[in-house]
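For reference, the chain that follows is the form predicted alone, supplied as structure tokens.
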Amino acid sequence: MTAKTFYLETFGCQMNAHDSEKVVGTLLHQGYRQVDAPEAAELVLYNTCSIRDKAEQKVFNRLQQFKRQAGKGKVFGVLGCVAQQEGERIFEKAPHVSLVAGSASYTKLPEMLVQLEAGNRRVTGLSLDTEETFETPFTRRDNPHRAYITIIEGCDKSCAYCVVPFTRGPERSRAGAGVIEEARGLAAAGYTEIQLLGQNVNSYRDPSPTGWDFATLLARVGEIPGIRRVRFTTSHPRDFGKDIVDAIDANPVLCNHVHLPVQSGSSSVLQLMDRSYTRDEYLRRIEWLKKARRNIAITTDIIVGFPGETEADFRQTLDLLDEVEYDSLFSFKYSPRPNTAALAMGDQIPEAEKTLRLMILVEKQRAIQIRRNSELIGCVEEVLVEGRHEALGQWIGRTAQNRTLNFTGGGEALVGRYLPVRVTRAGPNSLVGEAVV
């Protein structure tokens, strides 16, 4: 009997990348073939990020563009936030689609296969109501050396902009054995790179009688054998304590960047965003930061053009890059979605003049950037080899502070090594350099 075929195509952040690789492994499992293209395909899944407009419409023009071949048997499926957001109305939108399911659901996928195999067009998996969020039985793992570990799922925070809590539901932490005993099993299959997840990672707090608190658990998987890199994302700086620092410092196996998300210099607005802490208070943060005995790189994220932002709002971000000097940024145009508080507010920011207050954000950016990263050629980092751009001859690597080194020398086979090298050129976005043999 021939398998089954099915193609899944990914949007958004980490957290989607790794419920990609549960859903992959459950198909696998059940018997499925994944294919590279839709075209060849007889299951065409989408797992799907809402957290900003254009990453909705997306999915909706990718499914548009297949309409023609529904009723050929080609099923389609919508997984993942923007179907947890919309619900059956996808049902309504694109009417091809029979499958809606949202990531609380992948421990049924086994279910709602047997209902698409037997011919049921409106097959759903919306409930939120479940602690079982976590880990499917089986995960394929996409890359060979480095691993995600969701720690905590949702969000319990009601940040005015926000779908999370609407789409992943109220905050859930995993037990910290668990999350030990599973790290512990990748480190033995080999993979050396670990990465705890969460829409609020560090607001983790093991639910056994355990108790641990996220710093705790950081430095647990830090010290598991066969793990060179430990990596953590997304933090919430309300929930963000000098334990964590503290933990970076005392073990170089936990690396050394922090992605801290601000998403304004204002407290005004951050107040209307209603993100729980002051500009002083996310500054105080900074601090502990700054002071490690590592050199700890920060990373944030940065929304323009909220309801109500002044252009004196506005340029108390533009001083705060200043002042923190960012080693990167994610920015982005206030975006309304569905369910939030900021639906609701006056002031809206018009579209030229957001798109005009990220333009000014990301050239100002650009050029810390460049500062930033010209202060490393000469310097040696360790690189985890990640590929080969053959065209151009170079190695791909990222160090433990997250940025990108292309660099040559060094051998071959290097994939998956962890290598010594010299910084010798540095762009906005990325470092050059070579190997030290």
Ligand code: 5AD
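Rigid core (definition): largest C-alpha set, two forms, superposition within 1.5 Å. Residue numbers count along the first chain shown, from 1. Owing to the predicted nature of the structure, the values given are computational and were not obtained by experimental measurement. First, how it differs from the form predicted together with the named molecule.
Fitting the two forms on the rigid core leaves the C-alpha of Gly409 displaced by under 2 angstroms between these two forms.
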The other form holds:
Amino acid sequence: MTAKTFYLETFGCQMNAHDSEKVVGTLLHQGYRQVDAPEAAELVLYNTCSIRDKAEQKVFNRLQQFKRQAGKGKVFGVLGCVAQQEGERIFEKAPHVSLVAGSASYTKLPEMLVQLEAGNRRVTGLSLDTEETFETPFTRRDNPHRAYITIIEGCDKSCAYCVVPFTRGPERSRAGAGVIEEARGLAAAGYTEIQLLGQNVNSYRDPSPTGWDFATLLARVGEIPGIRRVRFTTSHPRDFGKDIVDAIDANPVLCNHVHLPVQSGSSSVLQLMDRSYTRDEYLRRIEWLKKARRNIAITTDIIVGFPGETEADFRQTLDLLDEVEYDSLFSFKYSPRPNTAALAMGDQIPEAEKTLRLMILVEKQRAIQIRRNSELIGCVEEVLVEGRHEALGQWIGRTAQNRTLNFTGGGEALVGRYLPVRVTRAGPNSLVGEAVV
Ligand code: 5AD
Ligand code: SF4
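Got the form predicted alone; any chance of the form predicted together with the named molecule too?
What follows is the whole complex; the chain from before opens it.
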């Protein structure tokens, strides 16, 4: 008998990317074979994101594209955040879909597959009240050097713009011992970089009697022999404690990079967003990071055009950029989302104004990044060699601060190794250098 085939496309954040690694592992264990084109698959899965409307529309475009192939032995499934958000409505919007399952239900995937194989055309996994986290010994990791480990799932915050509490459910932390065991196993298997994942890693709390907080867990993972780099994402400023900065200072294995989404530089917008910190409280955390012994890179997320954001509010965000001098930033136009508190505020800022604010923000940040990256010219940075950029004729490296540093003087045998590279040129988004031999 030939194996059943599946195709999986992933949208969205690292949590989703890692969920997909677990889903792939589960499917392989169930006797499925992965193919790289939807045309060749009996089971076509989309692991979806609904953080902004644009992200959500992608899955419906995909489903539309392959509609005619439904039936004839082909089954479609929608996983992830759009699945959880839209639930059974997906069957109405796209009647050729047979499986709709949110991330809190993935532990039941094997049972859902059995139902699909039995010919059931409406299989759902939409429960959010699960206490469990999705763990499987079968995870099929995409990257041979860097491994994601989920430490906390869901989110208990109530940011007015955000779908995540509705799509990923309440916070559930994994037992610390299990995290350490997984990280040790990964080190033994040759992984050297660990990335701890959660929507809000700072509110991690070990459910076992040891009761570790996040800084303790981070420090413990950093002590595992064979692990050269530990990263974590994402942090919420309110729960971001100085103990995390101290942990980074104490152990060079913990990467000197913190992603600390601010969302807005205006305290009144932050209040409308229900972020539970003010601009000054945020800046206090930035001060801890800047006063650290190590040079810690700081990156952030910003939303422009949130309902009620005045020009003066926006200028405060621009001003914050100058004050913090972020090493990198992700910026977004506000997108109204179902179920969220901000939905009732309407979409007050016209699209053209949002576009303008985004452009101004991006331009300002570009200049900051050119300036910050240029300061590194002449310095030697250690990179993890990730591969080859054929078009540029360079090797791809990543620094501990999470900068891309492409370089000459590498070699195939160095992929996955750590190498000192001297920075020779700097652009807004990456550095260029030469391997130090
Ligand atoms: N509209 C625009 N951006 C959003 N984000 C989250 N929700 C929205 C929304 N409704 C952004 C935030 C978050 C990042 C992952 O996506 O900046 O930190
Ligand atoms: Fe998208 Fe948020 Fe879901 Fe990640 S958690 S896939 S960013 S909606």
